[in-house]
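First, one chain by itself: the form predicted on its own, in structure tokens.
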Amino acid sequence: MSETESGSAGPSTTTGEIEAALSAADLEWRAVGADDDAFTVAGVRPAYVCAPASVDEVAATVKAASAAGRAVIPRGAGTRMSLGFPPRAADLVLQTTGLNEIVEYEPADLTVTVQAGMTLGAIQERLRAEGQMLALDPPAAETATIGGLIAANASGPLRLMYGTARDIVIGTRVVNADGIVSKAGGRVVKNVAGYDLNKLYVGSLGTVGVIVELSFKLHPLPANEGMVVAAFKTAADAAKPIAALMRSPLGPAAIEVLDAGAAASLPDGLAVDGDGVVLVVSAQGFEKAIQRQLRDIQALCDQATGVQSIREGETLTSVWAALRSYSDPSAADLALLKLAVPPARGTVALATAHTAAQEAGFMPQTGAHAGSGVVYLRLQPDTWTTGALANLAALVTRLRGFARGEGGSLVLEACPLAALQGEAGIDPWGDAGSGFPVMRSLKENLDPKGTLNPGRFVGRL
């Protein structure tokens, strides 16, 4: 594939056809000029974009779309359109961002039901008046869409607490393949009846269906919070008061752990160099629990050096953006690793991955949610030059080999696009396992003509 393609690889449809297709549904689009890479899709350049500003306006455009033969790519704010395989074909890219409206919102009932296009930051923002919140934290959520987060699975430090995105969605409204709206789930809490097919679309990075609306159970705010932070000489030796920590009643919202690179973006006086980590720990709750616990999590951190309780003020607000920053995938020339390991395992894998990237010649900034055994690695060199990425892929495979030793997994979240280039690209999802036939035959048979962001998924579903 050269630098950056355009057009479609499918069926035969003539311009006029699709031009008169997406005129017919009535709604904004433009023709992609040759010169304009605003919406070039790992480095596939669509022809047309459309912003539809309604449910029935998405169904009208993929349902137009599919029956002229050509490729929806499903488009949020675009701060995970780096996840994936380059698309087979990419003829029009549908925005959602024109979904952007609050469906029902019922506060007593701890329930909200918003369309695809809202961000994070905004529904957050109405929900924060009534002393709620959606406990998802991933980066960049002040401009991502909920829609692009919940297909992406993404994620933050307080997944330890809350969960991921599947254990929050009760609800889900899609635009299918063929342009019909289905749902699944419902807008209450109490829903048991059939297959739970929110779960379908959750990660699925929009290959199944186009996601219009969700609904979510939340959570009341944190009456209280705060952090300990400690430094170590070694991940290693930050294990043992981790370990403690996952078999306490003690019940911290968030473990993580920093190396020297990822600690780097923390405030003055919280850093450490060579080998050595930070430890963070939150906890949330009422004002006398948060005491006791602070307390010992201190007490546990005996080893420690710099070890300091943080109960408000800028300081906590800087190491909470430091601690979502390390997993956000949306900056150029970056490439990120996604380890996925047993969470007792967490500080053995984030050791593992810092030092393999060294040996491979990289300056790593690595973090972990220590409590969840996710570890990310970030790799961004001046420039990535054909030796640099002839390493990253050795430190793929390297790496891949030891989260599948610890029965775990590696994903590639972003990376420069000449990394998945030519016969010995990288595949950016790893082994599909032996769940694969499954994912296969949910695709072809919610998506036959291969519509919906074709050849992205796992293996190039």
Given for the second form:
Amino acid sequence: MSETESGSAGPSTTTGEIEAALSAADLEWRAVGADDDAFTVAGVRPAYVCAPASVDEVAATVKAASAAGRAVIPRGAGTRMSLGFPPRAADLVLQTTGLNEIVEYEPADLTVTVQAGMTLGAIQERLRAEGQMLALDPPAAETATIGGLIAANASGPLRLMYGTARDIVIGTRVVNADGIVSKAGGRVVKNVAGYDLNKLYVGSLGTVGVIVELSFKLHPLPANEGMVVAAFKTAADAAKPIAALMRSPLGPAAIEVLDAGAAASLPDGLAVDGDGVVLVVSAQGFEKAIQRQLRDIQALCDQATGVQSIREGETLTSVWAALRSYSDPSAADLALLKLAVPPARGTVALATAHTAAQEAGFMPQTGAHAGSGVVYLRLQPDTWTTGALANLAALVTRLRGFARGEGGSLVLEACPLAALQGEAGIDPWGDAGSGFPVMRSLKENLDPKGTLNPGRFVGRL
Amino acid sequence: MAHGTVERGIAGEVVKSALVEELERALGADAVLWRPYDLMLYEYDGSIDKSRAQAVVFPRSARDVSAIIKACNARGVPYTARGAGTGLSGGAIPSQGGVLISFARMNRILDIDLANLRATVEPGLVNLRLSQAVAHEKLLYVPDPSSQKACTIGGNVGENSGGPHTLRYGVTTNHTLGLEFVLPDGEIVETGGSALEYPGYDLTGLYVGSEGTLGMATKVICRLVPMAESVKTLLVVFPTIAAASTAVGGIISRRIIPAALEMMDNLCIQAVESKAKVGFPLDAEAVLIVEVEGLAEEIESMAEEIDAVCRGYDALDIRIAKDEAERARVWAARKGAFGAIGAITPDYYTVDGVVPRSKLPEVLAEIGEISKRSGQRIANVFHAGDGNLHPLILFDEDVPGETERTIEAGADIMRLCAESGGSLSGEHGIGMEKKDLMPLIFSEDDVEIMQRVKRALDPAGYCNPDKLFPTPGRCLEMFARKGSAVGW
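I've shown you the form predicted on its own. Could you give me the structure of the form predicted in complex with the partner chain?
Following is the full complex, with the preceding chain placed first.
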């Protein structure tokens, strides 16, 4: 089934009914042509695309689709549509890019409320003018919408210092599956009133509500920055300084490890080969503290070669670009595996993924948020032959077994569509554990008709 | 007695109910309290309400908890979890009777994983014990409620507790990585773990702060963090509350997030000094306690900045704790402030609310007006850095009218928080106390979605009922129940 399928012919209504419902609600929508694959979701072409301009219009759209028994696929800028199973149905793609305003920004409160369709890049630009930032640095931040990033729970190297979406989202407004609009949390940084549904929506892939507005806790932009880059013969050699750093009071902003494949995108002179790895440690804050950190970090890297500090300029910028590219899921014909293990096992996971990928015939690019135990394995063969697809499936099984053995998990964040299809199709999420019945019950209570992203989440919820 | 498990015999003597006998068979007779005299001790938490359970049980394992819940379900009896009972919103009160599950015997540290900076603990562990257990490794568990010598990790998880040092490092939810909990159907589930990402909904995050209404935690995986290398604690004296609260915003706007930023007003300073001489100036209208942490090199820079900012807002005096002993005295005074207030008034009521930091000056001025209007003195001691107010309303329940005026003043403060874009609770929870105020900040639709989540996990509704959700048909009432004002 490599050909594009057309949107499911939902059993409950004819297409006329949803058209009538959308038109009755005075919404702008358009039918998707037979040769238009711009909005196709994992091979399923939607019948309609709608880009509401307000929260009320999003609500009306979802309500109309739900009433007509139709499936809605929420979409931001489309940078992470590769995540999850192919949808069971995709009648209407609901694009949030029309919701692109800052709702409230009071710099003195270090909080901001934005509409979900704003790009993270545009938000950061506004905050930067006040010396502040949203502490989230996932790949493709310039183009990705904030709603999509939160729904996909995307993160980047700075998660070591600032945490992930769950740590900075303080309020969420969503359109629920039947079109009602509700909020959780609020606009203050400390708040325990009501259930913390922010946590439910983060990473839920739009399956229990369409995120339309988000409030965040902000951070001051760091005054200064510095970086230590060091090459090691093996990942195991890098483990020692990382362990020492994690127990130290130095508080680095990021600890990243790249294998030879991922390090190839580093600026000239920083690459390694074979089983070598590059360790990158970022220090941010007051100048005096950075000088101390860089000195101490360098001392910890006594078994490394080519240790250097980078303070500013183009090199710093291009190292950051490399650190944010290895986990970018938005390229075509890419397989991207994300392993999460207890942090101290991060370098072991990196080496295991690197070696296993080589043994499976791939040229791996492997990078790790090593202080967080999150490892990305990126595979981009020239062509995805049947053999390569089979090798990918075997690799996912093997590495998932490894990750689970370590007490962690593996998610396949992107892959060629064919890898998900057929009898031997890969489960991109894996087993959700003993909590799965609760997850199913949540989905059934919050979206009983299966309106939102049906079939795409864990266990095909 | 809607859910009675204690029954009267023919002669009026107390006899065991069938449920008590079943619980004794399952857990042992020493794990069940059922005589009214014993049950009285468990009627309260740190809040206003009280209600007596018909049995208190002391499980030792998740299997025990599961057995208790299944026995309750079979008989249609509600059940409520209890840690140390220090909660301030009634979360641990068995408001509809039934079975109270005390976690006092599940208080072990099961594992300390130094390499991964994790600790796995049972819910009955006292908060401070965890930090003490890892102090020699120069590690700590961050959330530090003022009650940390008594409150339990499980209770903290239930309420998503905070504390002074959560300004920079986050609250309980940011330090809870995984849970084992028993669902309201008695099944045991594990969520999260030592890694930071798992597929599926974030059930750990959903559970934290659910006030014991979605199940009973039986294991908690906590994050440990390295202690800061250096700490500096500044005590800054201000001529007015307005100056102090404006300075709070001034500090934050200088790219400094202190580890803690606390405020005390004059009434509170007087109370604290009358109990223990810390050296707070008695004539100061407000003091800020500002603590900065980090590398030795950077806290100097931070302290200098803070000094400059505070002087710009008319600070009268800035003192830096000269050693660990002095620092400890300042914190003992801050954490003992509620107790000190208790010594100068027969009764007080602690209000917990949040406002945006930038609104602090006007909100504190308005609280002053509320105090004047009501005639009740109000002391302020709170987490200024994150806008989390704790006005303490002083009253004497034996003086006619004072209780009512206190109730009204508390409700006025809650309205004030809501109107300024804030929240009804920063760290104490909604519980029984504020459930009927929820409409101040949540619409019917907001509450309906939360109800759907409750139904998804607890369709039968026996798990800590009567908490958090507004009573249908009742609106905007706080504490005005059954005239009980004992034990505030």
